[in-house]
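The chain below stands alone and is given in structure tokens; this is the form predicted alone.
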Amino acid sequence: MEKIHLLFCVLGLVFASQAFAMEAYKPGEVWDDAEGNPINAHGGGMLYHEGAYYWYGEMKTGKTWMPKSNASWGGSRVDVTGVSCYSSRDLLNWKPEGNVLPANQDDPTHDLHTSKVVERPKVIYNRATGKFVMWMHIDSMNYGKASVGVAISDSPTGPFTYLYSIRPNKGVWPKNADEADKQSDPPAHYVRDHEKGQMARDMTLFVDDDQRAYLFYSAEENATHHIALLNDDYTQLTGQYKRVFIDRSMEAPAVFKRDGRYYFIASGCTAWHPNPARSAVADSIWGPWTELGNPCVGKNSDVTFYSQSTYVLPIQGKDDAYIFMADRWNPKNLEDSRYVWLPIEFNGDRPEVRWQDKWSTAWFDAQPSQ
């Protein structure tokens, strides 16, 4: 009887794993992890390390509510829980690795306190130090702090140790500024932020082929983007930065490289509500950047298929294969926000994203050379 009982237990585990196995992406639908629970990794980013992908994101858990300070622009929230991590080798089935940067429950002054804002975590690996480095948007409940935070770990699955937050480039003018940046009458907010550090909200990280790493972030009340070079260990800024997309009001940046050229995808600034995506291309990370318009094509492209960009993922081992990762926010129930992953194709140098009800990475194998 014991052997029969054991056999049924084993069969039960097999059937359970098969029940939760994913075979294709279904954008906008509930996406369960390997344990059968909805994946909770919003505003996230991806790291590929030693044959595995690691997906980091905001944990949206608990009641969605509206602080009075945010009511005018619709800034609903859930209390901070931490940063989640999931691992996968096929980009479809994700093992939960837990809360790798938990919220602080006790100290209201701490950057990670439940009352604060922790958004858009991105993790990169430093080959020289062997450390995994996370940068994220750190803010106060009313979004007045407008800073970036840094944490490090010896493992991709954490735990991460929080280091500090900062408003970037305090007291520093762009070191690599061209004449167009040296305005005789720069905006008042830029002069103000020069003295106490530049505002930083939505952000992403990009590591180039030479292992130099860059922070892209919305600055100057989200009106202008900044690109800043990180130091050799990726935990600090060097002071070298540039203002780009001046007065274009973009957030949710995603950056990738293809055939030696740099691509940028972002959204407009309409809080939780979707809007047309933006795209741009440059021959240098510092620009000049040429805007290419909305990369989304077809029905609902004017609202980015009811989603907002968060990351562009190059697929390892596939030629010219990139996934557009986006969040479909539910501002009335943020815990029920969904994910929209779609393949990117190219029309010349222009990235294009089309809706797919159901697809897998085999889609790339079926496409003609781009």
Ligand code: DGJ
The other form holds:
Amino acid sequence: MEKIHLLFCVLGLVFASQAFAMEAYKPGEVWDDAEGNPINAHGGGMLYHEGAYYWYGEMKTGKTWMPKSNASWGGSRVDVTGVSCYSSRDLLNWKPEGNVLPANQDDPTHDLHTSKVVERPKVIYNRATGKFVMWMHIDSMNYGKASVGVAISDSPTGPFTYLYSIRPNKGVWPKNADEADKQSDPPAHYVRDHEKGQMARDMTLFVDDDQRAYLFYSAEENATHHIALLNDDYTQLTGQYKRVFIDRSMEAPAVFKRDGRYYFIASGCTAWHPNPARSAVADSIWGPWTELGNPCVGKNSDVTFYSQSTYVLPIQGKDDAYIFMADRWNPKNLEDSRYVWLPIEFNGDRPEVRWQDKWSTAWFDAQPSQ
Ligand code: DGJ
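Right, and the form predicted together with the named molecule of this protein, after the form predicted alone?
In what comes next, the whole complex appears, and the chain from above leads the way.
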């Protein structure tokens, strides 16, 4: 009897370990973490630190519902749970590290209260201070607050301490103020936001080779993007910023650098629904940025393979290997939103993304050098 019991235990362990190891990326399917639970890290970003990747994202847990205020534009939601973190050394097996910035349950005025919006968390490491700094989109339920929030930790796996939220660049004219000044009739919201601080919704962070860090965010009612330089410890803005992609209405920005040039991938603005992705390239982070069109190629490229960009991950130790990370949102059941990761190819300067049913990072090794 004991022997049979032992056999079942061993078999159980074997099946358990097999079930929970992802052996390849299957975009759009349910991806399990190392404990066999669906990975819950949406609108995410990645940090590589001391041999490990840390994937941070929105925890989408519980009932999806539609606040009255958002019905006209399809802004369904789940209440805030927090920011999740998963770690991995091979980008396939993801150990859950827990909720590193939990929602506030008690204070309805708190930015992290369950009734608010916490989206697109990104974490960067500051070499000078040794701190991990998270920036994220903080909003009210109706997306009227349009702010960025900042949190800090001594460890990549948290806990993170929430610092504050702001509307960036209050009372500061952008670096290319000339361009705004040249307009005889500057948009009323732009003048207003100058007084009150700029609106900031979808966002990402980018750390350059010189360790300067930049915040990219959808500003001005999502019509125009701003690029803003962070201070040396990455917890504040310096007031140096620039308006880019003026009136091009983009969300979900992702930024990366390749061969000394800067690349930008984003989406259009259609709430949780997919649209054609955008891409751009620049020699300086401040621009000028040249738009390169939709980087997606082939069937369903017009809807970014039913997904929306969130991050571009350079793979450590592999030459010219970048993963396009995107979310396939399920607006009716946000908890069941999925991940679409695909390799980026380059056609000259142009990043291109093609669908694959199943792939792994070994795919990059088989490519002729580009
Ligand atoms: C589109 C944005 O890209 C998402 O992050 C989220 O804010 C949804 N809109 C909400 O509808």
